[in-house]
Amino acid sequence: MQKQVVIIGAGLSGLSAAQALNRAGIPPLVLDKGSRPGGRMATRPFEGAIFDYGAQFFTVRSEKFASMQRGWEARGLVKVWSKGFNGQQDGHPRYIAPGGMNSLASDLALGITVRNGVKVSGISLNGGQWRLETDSGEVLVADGVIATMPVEQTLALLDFVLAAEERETLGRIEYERCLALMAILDQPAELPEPGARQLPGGEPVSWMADNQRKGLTAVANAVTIHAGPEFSLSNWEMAAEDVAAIMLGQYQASAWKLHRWKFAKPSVMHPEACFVVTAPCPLVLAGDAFGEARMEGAALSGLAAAERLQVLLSRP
C-alpha cells in the first residue's frame, strides 16, 4: 500500500525533500501557508519593478547541491553574478536567478502536489498515523511527516509530548530577524560592482542590492535593503515609516515597502542535517537550521530528511 507523506513548508528544504521522495516513488503532499511556493526565496512586483527581497544569491560547496545548480544553469534559470562583493573576490561564484529567486521554487514545485494557502494548526497522533488539522478545520492523515518551517513554529503545533532531551535540543535553535526594504530611489545608489554592497554584521544596514543591475528588472534604482540582526530585533515593532527612514539613510525614495522576516537566518543551529523525533510514526524536522545555513543548507537538509523518511517508512 502506498505510504501517505505530508511535507509542511514549500520552501527550498520542503521542495527538495518532495522532489527526492517523488523520485523514490513516494509522492508527497506539500502544504504551505503562503500564497505561492518559495518561503524566503521571495520575489515580488512593486510599483512596476521586480524585487528579490528574501534570499539574494546562493553559493555552492557540495556535489549534491552542485547537481541542482547545474540543472538550473543548463535551463537558464540561474547564472553567476559575481565571485565576491565590496571589491573582494574569493573565487566562489554567487548565483542568482534572472527570473527572480522565487522562480527556482516554482521549478522545484513542478510535478509535485503543492497546496498553498493552507496553514497547519495542529499535529497529533491518531493510532499509527499523524493527524494534521488546518486552520480551516480540514483533517489530513499521514504515515510520515517532514516539517520544514522554523523549529519554534513546529514545536508550537505538536500535540505530542516530546522526550525532554529532544525538546531541549530543539529549543536551543535560534533565528535572527531581518527587516527588508524594497525601494525605488530618486537617484542611483552608486553601489560597487556587481551592484551590491554586503556588510556582514553591519548595522543598521547589512546588505543593499540594485535589482536592475542584477538583471531582474528594467526599472532603474530599484533596490533591496536588508537591516542587520541587531537593528531588526531592536526595532521590530517600530512603525514602518520610521524603519524605512532609518534604512534609507541618505537616499530619497519615490516608493518603498517593508517586509519583516521573523525567522530570517539561524543563529544557533542543530549540527545534523535533519532531526528525527522519537514517535510511533515518522516525524522528521528539516530546514536551514539543520546542518548548514543558507540556501545550500536548506536543500541538503531536505534531501537528508527525505532519505531518513524513506528508511523509516520501510520498516515493518
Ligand SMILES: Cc1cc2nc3c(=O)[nH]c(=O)nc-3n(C[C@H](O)[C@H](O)[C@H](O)COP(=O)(O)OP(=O)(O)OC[C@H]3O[C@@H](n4cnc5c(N)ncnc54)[C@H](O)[C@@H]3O)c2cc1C
Given for the second form:
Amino acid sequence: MQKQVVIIGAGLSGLSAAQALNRAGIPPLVLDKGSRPGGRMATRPFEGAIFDYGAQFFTVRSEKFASMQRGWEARGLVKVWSKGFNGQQDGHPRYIAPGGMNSLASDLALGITVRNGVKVSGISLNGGQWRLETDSGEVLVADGVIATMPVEQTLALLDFVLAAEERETLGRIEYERCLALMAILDQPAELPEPGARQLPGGEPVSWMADNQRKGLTAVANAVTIHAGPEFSLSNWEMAAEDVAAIMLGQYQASAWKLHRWKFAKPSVMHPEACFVVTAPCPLVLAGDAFGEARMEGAALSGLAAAERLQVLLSRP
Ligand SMILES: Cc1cc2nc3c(=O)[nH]c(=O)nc-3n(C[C@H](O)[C@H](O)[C@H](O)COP(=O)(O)OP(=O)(O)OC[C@H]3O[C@@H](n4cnc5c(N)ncnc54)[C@H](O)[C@@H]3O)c2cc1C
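So that was the form predicted on its own. Now I'd like the form predicted in complex with the ligand, please.
Okay, now the whole complex, with that chain kicking things off.
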C-alpha cells in the first residue's frame, strides 16, 4: 500500500526532499504555515519594486547541488552574478535568481502537493502512524514525517517522543537573528560591482545589495540591507522606525519595510545532513541546521532526509 508522507516546511530543504520522494514514487504532502512556498528564499514586492529579503545568492560545492543549479540555469532561472564581493574575486561563482530567490521555490514546488497557510501545531503517535494537528484543528495522518522547521520549534512539538540524549543533541543547535530592511533610497547606493557590499562581521550592517543591479526590478535604488547578528539580537524589540534610521545610516529613503528573521542562520549546527529520531514511526529532521548553514546545506539536508525516510519506510 502507498505510504503517506508529510513534510513540514516548504523551504528549500522540504521541497528538495519532496522532489526526491516524488521521483522515488512516494508523493508527499507538504505543509507550510507561510502564504507561499520558499521560507527564507524570500522575495516580495514593495512600493512597485521587487526585493530578495532572505537569501541573497548561493554558492555550489557539491555535485548534488550542482545538478539542481544546472537544471535551474538551463531553464533560465539562475545566473552567475559575481565571483566575489568588495572588489575581491575568489573564483567561486555566486548565483542569483533574476526572478527572485522565491522563483526557485515555485520551480521546486511544481508537481508537488503543497498546502500553504497550514501551521502544524501538534504531533503525536496513534495506531502506528503519526497524527499531525494543524492550528485550524485539522488532523492529518502519516506513515512518515520529515520536519524542516527551526529546531527550537521541532523540539517543542516532539518533546514527548525524544530521548533525553536526542533532546540534548538537538538543544545545542542555535540560530542567529537578522533584521532585514527593504528600502527605496533617494540616491544611488553606489555599491561596488556587482551591486552589493558584503561586510563579514559587520555591525550594525553586514550586507547591502541593489535589487535593480541583481536584475530583479526596474526600480532604481531598491536595496536590501541586512543587520549583523549582534545588532539584530540586541535591538530585536526596537521600534521599526528607529531600526530603519540606524540601518540606513547616511542614506535617505522614500519608503522602507523591516522584516525580522528570528531564525535567520544557524550558528551552531548538527554535523550530519539530517537527524533520524528514534520513534515507533519514521521521523527525520532536516534543514540548514543539519550540515551547512546556507542554501546548499538546506538542499543537501532535504535530499539526505528523503533517502533516510525511504529506507525507514521500506522496513517491515
Ligand atoms: C536574511 C538571510 C540571508 C541569507 N542569505 C543567504 C545567502 O546569501 N546565501 C545562502 O546560501 N543562504 C542564505 N541564507 C540562508 C538560507 O536562506 C537558508 O539556509 C535556507 O533557505 C534554509 O532552508 P530551510 O528549508 O532549511 O528552512 P526555511 O526556508 O526556513 O523553511 C522552513 C519552512 O518551514 C515552515 N514552518 C515553520 N514552522 C512550521 C510549522 N509549525 N508548520 C508548518 N510550516 C512551518 C516555514 O514557514 C518555512 O517555510 C539567508 C537567510 C536569511 C534569513
